[in-house]
Every structure is written in C-alpha cells, then in structure tokens.
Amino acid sequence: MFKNLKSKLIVLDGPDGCGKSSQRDLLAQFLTEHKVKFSCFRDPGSTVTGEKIRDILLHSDNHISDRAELLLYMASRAQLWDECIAPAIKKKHCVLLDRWVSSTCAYQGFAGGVGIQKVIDIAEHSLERVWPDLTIILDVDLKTAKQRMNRSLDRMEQKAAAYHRKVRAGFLKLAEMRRDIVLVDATKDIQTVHKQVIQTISSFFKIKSK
C-alpha cells in the first residue's frame, strides 16, 4: 500500500524543539513495519564533510553571519545529495530528511533578514534539487518548544526568543507559498503528532489503507 513512496524525498522540518528527530524515528519505524525500503539522513550532516560543517555551524563559540550560515548549509547539502540522497533515490528508497532548504528559508532567509527568495535563488544555483516531494513542517509555539529542550543548547538554539519567533513565522509563510509544504500541529503528544504525520503522507501521496 506504500509503494507510492519509492524514490520519494520527504523532509521533516520546523522550529527548534518541534520534535523532528522523534518524529523521524517513529516514521522510520513505521516504514520498516510496512516493508518500505528507506534511507534516513540529517541536514547538515550524514557525510564526513557535512558533519564537519555541522560542527562549525552549531558550535556555541563560533560567530557566523547569516549569509555565511546560508552558504555553509548549501555546501553541506550539495555533498549530502551527491554522496547519499541521489544514490538512495536511484535504489528506489524513500528518503527521509531531518531539515532541508525550508530551514534556511525560515532561519537565515526570514529570521536572519537575507530574504526567502534570495535563499531560494542561491539554492537553485547550488543544489541538484531544491524542493522535496513533500515537506512536513512540525509547527510549535515558542513556549512549548522551550519546555522540550531540556538539554544543552547549540549555537542556533541559543539565539534570542525574538529570533525564534521570526523563525516560526518564516516557516508559516513558506507553507503559504508552496502546496508541497504541509503544516502539522506539533504541540500534541508524540503519538498524536506521529498519526498526523502518517495521515499527511497518506493523503499527499494518495495512499489508501487496505
């Protein structure tokens, strides 16, 4: 029933604290149970080059401008595509991504002031593919997100509340711009959100349960 997911690229994205990693893991478990071949990667990361870039981007001691952040993210994605995503799609795997260009649109583009369209323009010149088949934005308010992040925070997570409010607004604006970006209310408990993610995927790809 999930054969429609062959070679599909699905991104889970949203503000810090929205539960992307938890939902990615639950989705991976779901696909395993339904015998869907898939590959799972994180952005930035999942390659030697990408992990080094990730360390630069997220290390709390580094000061990086929004434009420099943007270019570093694109460099990591270019490597991730060539090394991991393209081969997985060629094998007809469903590819799950933790973040992609939508993040840069919201963070550096909207919250950082670079501009969403400028981010998209740079992505189009930098990447083999800008937009996934489906991007699920896990929408969460700042208060709920902060309560969930009971751990040491990386450089991006440490930015001011005003910045993170703009990040959320950026994601909401992006969802208005494209039909392949769908919002899911991530303020609910983890299993309720997981069910909403599955329903979103099933509806978007017209998968009918047997």
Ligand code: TMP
The other form holds:
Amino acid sequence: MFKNLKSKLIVLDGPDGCGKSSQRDLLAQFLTEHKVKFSCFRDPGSTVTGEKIRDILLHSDNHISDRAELLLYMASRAQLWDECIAPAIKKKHCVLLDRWVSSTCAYQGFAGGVGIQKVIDIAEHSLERVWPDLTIILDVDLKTAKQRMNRSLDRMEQKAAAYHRKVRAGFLKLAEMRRDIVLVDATKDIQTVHKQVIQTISSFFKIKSK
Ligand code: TMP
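Give me the form predicted in complex with the named molecule now, not the form predicted alone.
Next comes the full complex, this chain leading.
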C-alpha cells in the first residue's frame, strides 16, 4: 500500500517548538509498521562533519555572520547528501528528513533578510537536489511554540521573538509558492497532528487506504 514511498524524499519542517521531533518519531514508527524501508536524517547533522557544523551553528557562544550561517547550513547539507541521502535513495529507501532547504529559506532567507530567492539560487549551486518530493510544514504560532520549549535554548532559538515571527511567515510564504510544500496545523495534540501528517502523505502520493 505504501510502496509508492520507495525512493521518495519527505521533509518535516517548521518553526522551533512545532513538535517536529515527536512527529518524526511517530512517522518513523508508522513506516516501520507498514513495512516501508526508510532512512531518517537530521539537517544539520547526521554525519560526523555535519554534527561538528551543527555544534558550531547552535552553540550560543559563537558569533556567526549571516552569510557564514547560511553557508554552514548548506555545507552540512551537501555532506549529508553525499554521505547519507544518495546511498539511501540508491537502496530505494524512503528518506525522512528533519529540516532541509525550506528551513534555510524561512530562517536565513526570510527572517534573516538574505531573501528566499537568493537562498534557492545558492542551494541550486551547492546541492545535488534542492526540492524534496514533499515538504510538510508543521505550522505553529509563537505562543504555543514557546510553551513547548521548556528547556535551555540554543543560539538560533535565542534569537528575538520578531525573528521567530518572521520565520513562521517565511514558512507560510513558501507553502504559497510551491504545491509540494504543505501546511499541517501543529497546534493540536500530538496524535491529531500525526493523523494529519499521514493523511497529507497519503493524499499527496495517492496512497489508497485498505
Ligand atoms: P533543529 O533543532 O530543529 O534540528 O534545528 C536546528 C536549528 O537550526 C533550528 O533553530 C532551526 C535552525 N536552522 C536554520 O536556521 N537554517 C537551516 O537551514 C536549518 C536546517 C536549521
């Protein structure tokens, strides 16, 4: 039933505090139960080099210029493609990604002021593939997101509320720009959001339920 997901790239993305990690875990569990062979990676990270870049990006002591920030995210992603994603696709796995270029568009492009189109241009020059088959944006307002982030915050999370408001607006803009970027209301409880994620995947890839 879910064999249409072979070699497909599916991204879960959204503002900090959108519940992405919980949804990623539930989706991974769902794919396992439905016998879909899949690989799951986080961006930035999942390779030795990528995890080092992630530490640089997220450590709150580091001062990083806007352009350097953008290029570091892109560098980690280029490594992730070569080391992990390309081999997984070769094995015909469904690839589940925790963030991708959509994040750079929303954070560095829209909130950071570089511009979404410029991010896309840089991605086209830097990456094997810019757009996944499907990107699901877990949309959440700032107030709900903040309530969920009851822990010490990293360098990106510590940015001002105005920045994070723009991040959300950037994701909403992306969803208007492309039909392969779909919004899911992530203010609801975990199981309701999970059902909507599965529904979105099923209808996008035309998977019929039994
Ligand atoms: P994570 O904690 O969801 O893995 O994401 C790490 C942080 O990096 C999060 O605050 C979002 C931010 N980020 C960007 O600013 N640009 C990007 O391109 C990516 C992938 C993440």
